[in-house]
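Okay, so here's just one chain, in structure tokens, the form predicted alone.
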Amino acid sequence: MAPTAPVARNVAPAGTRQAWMRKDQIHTQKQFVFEKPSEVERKVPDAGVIDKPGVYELSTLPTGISKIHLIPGFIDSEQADWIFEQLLQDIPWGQRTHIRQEISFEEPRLTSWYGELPYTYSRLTMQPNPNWHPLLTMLKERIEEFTGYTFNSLLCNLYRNEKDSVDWHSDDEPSLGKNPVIASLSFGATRTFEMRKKPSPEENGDYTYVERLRIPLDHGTLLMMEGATQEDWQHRVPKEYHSRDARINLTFRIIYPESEGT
């Protein structure tokens, strides 16, 4: 007879079976059950309003403390309503217009700039003016008693209605200096004057989480920007769906040498 293949078989004493094959510990073993872990839901932030005449800190970092001061009323109503009719008029107005990607297109406002320096923001340069209406110095020079700050400089905006605007954007540029004050005055309908903070790295440019601020910019109502409020937040005036009339706002700054603002 032909030999007959080896047969394997199981030679391990009684009783020393391996332990996961006993029938009384495979019934009591815990079952491994895959769980998604949870996501942590993130909610975008409600806008906090300011339209209560005081000093704000928006943020402390490593840059610094931003602050704001809002004083409505800065220039009383009447006064205000003569103050805007006279610059509506006087101011030499212009619209600049941008080339972005070989597309022009015009700013959504008009401009005008004093000063004894150019300017130059979004690409474009804005040329000396030294010649200031009477009526502009007489403001700077209210603005400058009432703060202690001196001022050089001023960009005039005119929102002609509730199709102007001005998009997201910080003022720092190199020859605004490092902490540049601001201090902006509005005459005309009142605007919103909507603020953001800048998203940290890890955000990699995501502003959908961040802080914003609503503040409504009435007629006469100066605002001041300080500290490293340029360097950690943005500001905007948005268009609005409800008719608006004409306003007028003027932001007063110092202008330096771009050797000297570096």
Ligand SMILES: O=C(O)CCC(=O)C(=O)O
Second form
Amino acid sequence: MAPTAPVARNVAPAGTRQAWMRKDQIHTQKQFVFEKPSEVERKVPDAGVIDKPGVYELSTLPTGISKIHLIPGFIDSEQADWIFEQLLQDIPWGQRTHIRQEISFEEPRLTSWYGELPYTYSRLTMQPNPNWHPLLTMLKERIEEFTGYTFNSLLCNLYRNEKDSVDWHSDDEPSLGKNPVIASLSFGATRTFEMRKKPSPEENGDYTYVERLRIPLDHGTLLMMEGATQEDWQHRVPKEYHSRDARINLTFRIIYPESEGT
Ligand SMILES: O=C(O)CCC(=O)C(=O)O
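Please supply the corresponding structure for the form predicted together with the ligand (the preceding block corresponds to the form predicted alone).
Next comes the full complex, and the chain you just saw is listed first.
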């Protein structure tokens, strides 16, 4: 049977004139009859939570497997305490300004870049900085030993409080090459790292029904992102409604000269 839309029927008793025909009739009896829509309702899926150590395959698509590896306590909390204080003090933190449609706005966080090559994201270029802090070199080597990858660059982020954030994006700049491996190490206040799957072409860019994940990243936690994760998923660190102390996030990357990575 063809689906029928919900209808409102005039149920005035038979024999009476229709209300619209009688100027003196002021009371009409209308009854709304609800008929269930035939279309299946779509539910916005609840966000999953990943807070246990392990390797997680997020999705398998023609682009490949999107994989993350969560290692809480990669740096033990006593060591993480003094590393955090040292990095807060020694890293040359700066606030970058973006210009979009002739409107300039400051990034809601402080950043710093290390590496022999420049790094361009959101049309903003961070100049090469080969002067690695010894503590950052030590952390890079520890991650390399654990993961088997060799990183040549580092983007440092400082979230000063709950108002600082990074919006939805993928680390998919051409200079990172295909299927980039990103090692993300966190110190200080716990913040939620959120992920959402990119919608399929039929969704026309609508993220309403996509899969979502919440990953609390605390003091000393390492998060590895690999495979098609940057191609098929986005991530962000949202602002928080409640107060948060400072947090430092170090994202070790492999940068290629533009022509090689593409
Ligand atoms: O702070 C974080 O955990 C994420 C940082 C990030 O998304 C980035 O540097 O691209």
